[in-house]
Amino acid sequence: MSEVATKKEGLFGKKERKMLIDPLNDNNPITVQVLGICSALAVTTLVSKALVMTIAVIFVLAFANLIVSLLRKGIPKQIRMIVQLVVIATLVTVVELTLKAVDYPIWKELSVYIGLIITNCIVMGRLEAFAMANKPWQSFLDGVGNGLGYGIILILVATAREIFGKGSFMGFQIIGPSADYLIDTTTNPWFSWYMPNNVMVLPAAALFVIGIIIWIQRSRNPKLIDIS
């Protein structure tokens, strides 16, 4: 038994459950260490989008880190980058393909997006900065905590945008007026008053949820003030 509960305590030990739960807050990649931001504007106009913008990216990174570190003792200092982009390459184009296969639409209107992936500087600054250095299982729960780290902030702005933007939460009308309300006033009686602020759409809106999203996480954290 003692076995059993070391063994399991090295795979998600005090550390590794770390590495998972850190890029959440007090170590997130877009709102503490500000990589990623371009996709957050880009792809946050929807919650749909924003998810499974998420999940490439989890992927993505996850397995990245997991290759390039069993690949690290062999890989030459000089080519190390190329290699890196190899890899990342390779997995993007395995998500760009398995999304086209399953769903259409959303391909084609992420297409541009996923490709990107391969300049993320999350995923090459993941690369560099833990895979290079550690072992299999902890970079691959390092990219796993980093891919949600980004994803739950992505998913945070797109929510806030889809809502006062469109009035819509993934696809389903929740405020302003329905498309029958003008027909018959009793569709849609909740907060039927609102309409959806077109600004909202915009990528700049992105950027002041962003900014409102790293207000109130510094406000709430008193590790992230920055005192010098």
Contents of the next structure:
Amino acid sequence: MSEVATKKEGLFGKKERKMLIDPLNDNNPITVQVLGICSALAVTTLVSKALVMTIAVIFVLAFANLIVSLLRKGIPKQIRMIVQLVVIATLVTVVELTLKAVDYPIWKELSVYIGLIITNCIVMGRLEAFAMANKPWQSFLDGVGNGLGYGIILILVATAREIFGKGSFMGFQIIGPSADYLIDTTTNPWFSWYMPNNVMVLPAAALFVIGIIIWIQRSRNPKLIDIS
Amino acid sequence: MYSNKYVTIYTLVMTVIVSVLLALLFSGLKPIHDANEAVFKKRDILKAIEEYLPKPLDEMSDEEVLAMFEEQIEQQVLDAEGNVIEGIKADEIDLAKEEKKPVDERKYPVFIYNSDKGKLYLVAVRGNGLWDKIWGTIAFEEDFNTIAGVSFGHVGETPGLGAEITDNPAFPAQFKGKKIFEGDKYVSVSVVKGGVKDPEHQVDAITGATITSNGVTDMLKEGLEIYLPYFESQKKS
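Same protein, different state: after the form predicted alone, show the form predicted in complex with the partner chain.
Then the entire complex follows, led off by the chain already shown.
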């Protein structure tokens, strides 16, 4: 990719908008580029976890892109990947330490996965493909856009898994076999057949859900089929 | 291409900047981390006796949790023979560290809560689940026989299966009212598959989580046994 022209288009010209919106759909990092699948499997059992993960990834991606883009002219080519990795690892550690201070219980649940953002292929992929060759502001937007694209899929998958696996959404109990749920399957005559599907809680279920999302997306937009 | 000298200096400067930055952040946030961890652990302990508390744990602020520990909870530490050791508080004991010591040097915590319905004795147990460690806090009534409540924790049991020991409130709730003695004989409480036959000493296992369920049984059996001499001596006094 070459340097993106920003002449007289301001901070949110057409290209910048495209940068933010493209990764949400036609260039989605998970469903189109098929990157970052690993964490999409791990943190999508609950919507609340997926949300925290999304925020963390957006932060890391945006600022890693920004920093690497600022440094891009001075980074020695021989060690550029190491430099990128150091930037990512630093930001991830900052996120982890901050989260541990702000919301300890969530950190406790997510700590392993936060650490794994370092190995999230999306982050390094964007640094190599975009930030190394583009200006800081565009790189920052590209990071936010890709983070959002990742987050949307994460939250979609988590919503499906939480509702069908645990019968709840964001911890709000919707359907299940006790009086704590909105629809109590033990007393409600219409839903007495319903049982939460335990398979949805297992990591494999995330793959099914992602697969279905990819299927729907590609059948709506056939031009994606040839890309990967 | 850049010269080797440039690359070396670049690497050095970058590493120094990053390490200083992270070291500062870490030591700056350390007190908050420690405080958070202490409160988290205390909440975990209180969870076993949640229904005896003046209000639900979720509604208690961190300060209230700490104040409760300060004012209403007595702490004792036992040695491996069940004798009370002076000069150390139970919340300083971490069973994860204790289990690395030789058996006869291990220490065990006891928390005593003065509820409206008499004293509750909380003890800690630790064992193995399917993937990693599991642990629990078990609260006893004054007869040192009837369980007043339990809470469990785990490192990495399977979500939806083994992790239900903490995620599904119905599992720990089953333990309330169970007895660990059959007459004078110590039998502990077992987690069993296929329906409870002995409602005094058994609870229902989690479907699909046989190994975690058995882990809970073993953890209780072995973990509570350590406290038996202490229970004996308390009953006499």
